[in-house]
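Form predicted alone, single chain, as structure tokens, below.
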Amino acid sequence: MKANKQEITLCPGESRELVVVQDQPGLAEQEAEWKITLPEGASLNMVFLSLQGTVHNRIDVSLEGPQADCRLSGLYLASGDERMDYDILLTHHVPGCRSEQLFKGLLTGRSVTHFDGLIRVVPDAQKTEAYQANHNLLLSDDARAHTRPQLEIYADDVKCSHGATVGRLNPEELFYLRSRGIPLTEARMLQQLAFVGEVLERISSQEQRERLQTRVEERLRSAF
């Protein structure tokens, strides 16, 4: 399958929002490329929903002017044998840039996804701020997240952290919530939304954030 390439180069001091929905149903195969260049006083928030189907996202973000701002974020649910990947390279090649990731996966069935995130910053970079986040929740005994988050620093000046977990849902939230008379079922989808509203809530707009919560909550409520 070719991938589907898209290319994005904002205007310095330009501000954007993108949100990204892949939601075709079965095993239907997407596959995207994106290459994004951030100048100087540029600002992107860009969020990724991958909701079903068989998902390959590779992305690659160049901050390339001082004070550039790179959000990312993503949530992929993953069921029956489906697979999502995402491949992130994001690379500070200049001071005073900043750059945040968070990524959140819930998986059942025979599932399987891969994160694979590195952050680069180059010689003299300084005073870059980057941070990287992946998170995913297990639901069934056979579903596989993989996940690797990684720092390549040439710099000595900058803040910089990554992070990953693979888990199953909290035990004693569950337990909390039925204790207050709540049936199972959905006490374990009140604990999955509350794991998806973090990257939920990164969209800015009232109207879109609320339409695409209630197709987040039909796909759980249907397939996990």
Given for the second form:
Amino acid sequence: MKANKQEITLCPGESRELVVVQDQPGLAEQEAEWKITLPEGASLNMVFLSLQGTVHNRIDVSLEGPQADCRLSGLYLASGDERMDYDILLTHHVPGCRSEQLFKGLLTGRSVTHFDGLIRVVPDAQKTEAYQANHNLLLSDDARAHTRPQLEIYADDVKCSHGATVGRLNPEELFYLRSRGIPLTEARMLQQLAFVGEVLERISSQEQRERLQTRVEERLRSAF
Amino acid sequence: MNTLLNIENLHASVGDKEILRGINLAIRPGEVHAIMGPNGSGKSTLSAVLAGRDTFTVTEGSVTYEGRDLLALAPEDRSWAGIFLGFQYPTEIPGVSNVNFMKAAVNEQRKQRGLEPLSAGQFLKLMREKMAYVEMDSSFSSRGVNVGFSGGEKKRNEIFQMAMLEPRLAILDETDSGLDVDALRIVASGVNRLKRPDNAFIVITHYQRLLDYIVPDVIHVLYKGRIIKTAGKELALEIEEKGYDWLIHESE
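And the form predicted in complex with its partner chain, for comparison with the form predicted alone?
Entire complex below, previous chain first.
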């Protein structure tokens, strides 16, 4: 299958928000590729929601002008035999840019996800700020989340961090919720919604956010 | 009057370690029972077993609540039956707001009783009314459950939740620990407002201090997983004065 490829280049000083929703069922791999370029003072807030299907997303971001600012967020809900992969390369080519990534995965069934995220900071790109986090929750014994956050830093005056976790629903929270009369399935749902909320909050339009929140909840209730 | 809760020869363990070693306790509607005892005597284990925490295994004995086998019920079933545990260490739940948490809890209780869910307006009114019981600021409702709350705020949140759910049997596990005098007074007055002839309280505490505010009908002293002494409220003063050693010697 031919990859769906998009090039996105912002104008200097432009601010843009993009929300990508992947909501096609099926196990045939849907490949998609984004090549994103941010010139001076450009600011991008991009949110990926992979709600079902087998997806392979390649995201390549270049920060090419000073004071460019990129926030990438993603949520992937993988169930059954689905596979969801994110390959991200984010390059700080010039000094004084900022990037922040937050990707969260909820997995159930026998699904498998891969998060492969590389932040590269070239030798001249001093005063870079770059952060990346990938958190996964496994809701079944057979689901597998692979995560590989990486930093390649060639400048010495930078603030960078990355972190990754793979875990399960917190049993203490679950007991607390149930002790107040919230039944097991509903308590688990509250925990899952709390987990995904951090990504959905990044959608600034209230109307769009609420609509997608409803859709995410539908997916969780039907497949998780 | 009928017994609300009847505990008979209750034994419970964590792994190989037996913590409760034969508890007998009967509680009737309208009563306030205090459970005191040194650290590690099993006070918190008893409250956890009654609320249905699965880290403990009951190995012997029975607990009957309103004539039902309490131990056979899931934690949410116990809540629907009117049992409430005030946690010693309330759990923080990031991402779930206090208001959504309580709305889910209250409406689930109503559903179990065959009642319609409350409208948004009715719910907010109820929430405001009960928050006033514990002098909680309304800004707490939009915050994550217990997230970033001080020790005193967490305990007030427990009493607020109790006021929302109006339990028949409330078990307060060291609700006074870590509270200054003002917070203690607020928590105690919240409890006193909820006292009715048809409900009961088990108040677990280390200190006599709380019992100045919440006056118990009976005091039990728990030691090494057994109740070694049961007496009236004056026992608390004696313990405050002389500690637990004399009781331990007496029982051995």
